[in-house]
Amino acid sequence: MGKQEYIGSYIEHFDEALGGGIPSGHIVLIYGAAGTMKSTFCFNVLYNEVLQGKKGVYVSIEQSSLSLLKQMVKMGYDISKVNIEVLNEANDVIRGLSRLKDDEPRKLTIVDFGTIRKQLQPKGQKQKFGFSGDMVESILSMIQTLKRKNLCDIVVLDSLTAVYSLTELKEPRSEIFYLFEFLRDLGLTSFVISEESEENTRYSRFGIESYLVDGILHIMLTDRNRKVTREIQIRKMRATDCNNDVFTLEWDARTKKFKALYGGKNPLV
């Protein structure tokens, strides 16, 4: 059995809490409410791993690629350092991504499924569950093709909540199991974003996803002394000796880096 490889969190002081990092090949649920920087956290991992030589894929099901990139540029990411390929044409699905090459270094592919969905939707026809189910299969097929073309080591699925809006799950446990095992069988390290709402404070819609994933990172907004603090906690991480304390999660605008501070203690505010 080979030595375990790890994916960095790229949060200062947090890999120590993870016991060395996120084990390669894990499926990790990134869970939190709106405004907790879940997408930025995932993009941050992809961006930095791509700079280290990995191939990254960001699948955005609702947010457009233009909106995502504008957000990341505003955060201070120098996207000129990576080779970004945006897939936002229905023909990318139909033709099987034939135009993509695997010889570009520092490759980061963004799959803009929000735009593709609009193009594939028949004119004058409302979206139905049967058609939506095909969309989920298209997403998985694109990920599989990108892996086969050596363009995907790490994938971000944004979000699981959006995936559920595309299909009617008749047998949630078996169908969600299939989704996660599909990613696992491809040998990918996967980050799956899940939205927290006031109505549903579980890690995901059905409450079974937490049993099926390898790790859960919970990002929270906490009111303290008339200020809102972002916090992060490792709720689960298989195959690691992790620290489950709550850490303050800060974005340093000067260094363009995340920091994890005050593990197990209240922040100094």
Ligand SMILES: Nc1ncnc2c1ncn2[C@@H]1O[C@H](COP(=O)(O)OP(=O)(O)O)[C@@H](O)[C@H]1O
The other form holds:
Amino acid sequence: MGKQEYIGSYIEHFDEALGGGIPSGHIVLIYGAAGTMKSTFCFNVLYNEVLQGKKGVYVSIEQSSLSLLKQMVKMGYDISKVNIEVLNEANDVIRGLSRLKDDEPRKLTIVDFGTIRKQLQPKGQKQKFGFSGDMVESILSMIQTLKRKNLCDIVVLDSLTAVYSLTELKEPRSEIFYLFEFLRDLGLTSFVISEESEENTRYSRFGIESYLVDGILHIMLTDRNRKVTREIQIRKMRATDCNNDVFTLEWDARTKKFKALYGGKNPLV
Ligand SMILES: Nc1ncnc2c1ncn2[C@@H]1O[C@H](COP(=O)(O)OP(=O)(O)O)[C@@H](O)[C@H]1O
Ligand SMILES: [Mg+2]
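The form predicted in complex with the named molecule, contrasted with the form predicted alone above:
Every chain and every other molecule in the complex is listed next, the one we just looked at coming first.
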């Protein structure tokens, strides 16, 4: 076996806690409530890995690419340093992304599936373009094509919760298994976002996702004396000797970097 490659977390001090980083090829669940910066965390990893020579794909199902990019520009990312390609046309899905060049450097592709979805399924009318298979199939086929064109090493799926809204799972256990195996077989490192809510207080909706993924990062919003802080914890990371302590997760607006602080200790208040 070759030397284990790692994907960075791009959170200061957190790769040590991860035992080196996120092992390449892992499927990692990013679990947290709205506003915990799950999307930002994933974009941060993609952006920085793309600068290091990897190809990144961000699949956004509910947030438009415009809203996502606005947020990232507001955070201070210089998006002119990477080649951003937005896929928001149903025609892109149907024609198999033939207009994309293969193997472009510093490529960060955003699949705006919210916009594509509206074109695929106009009101009251199903499958206008005669696209066979369901919405999830078209997302997977785009990922597969991007991989074939050497435009995808790391994929972010934002979110699994939204995937569940696209399709009625008849046999969740085998369908979710298929979804994860599909990503694994392509050899991708995958970040799968899962929304924490009143109804979904476990790491997963069907109770099996957490067994099927290789890693789970939980991001929390915590109230302490009326101050709200973000916290991050590695709940699971296969093949690493990781530290399961809770860390304070801070965004440093000056350096434009995430920091993990006070692991296992009470933060100073
Ligand atoms: N400098 C900043 N600029 C913009 N938003 C910020 C900044 N720092 C923290 N945030 C917060 O980030 C949150 C949005 O992050 P996002 O990654 O979209 O969260 P999630 O995907 O978990 O819902 C907002 O609640 C916003 O207040
Ligand atoms: Mg989000």
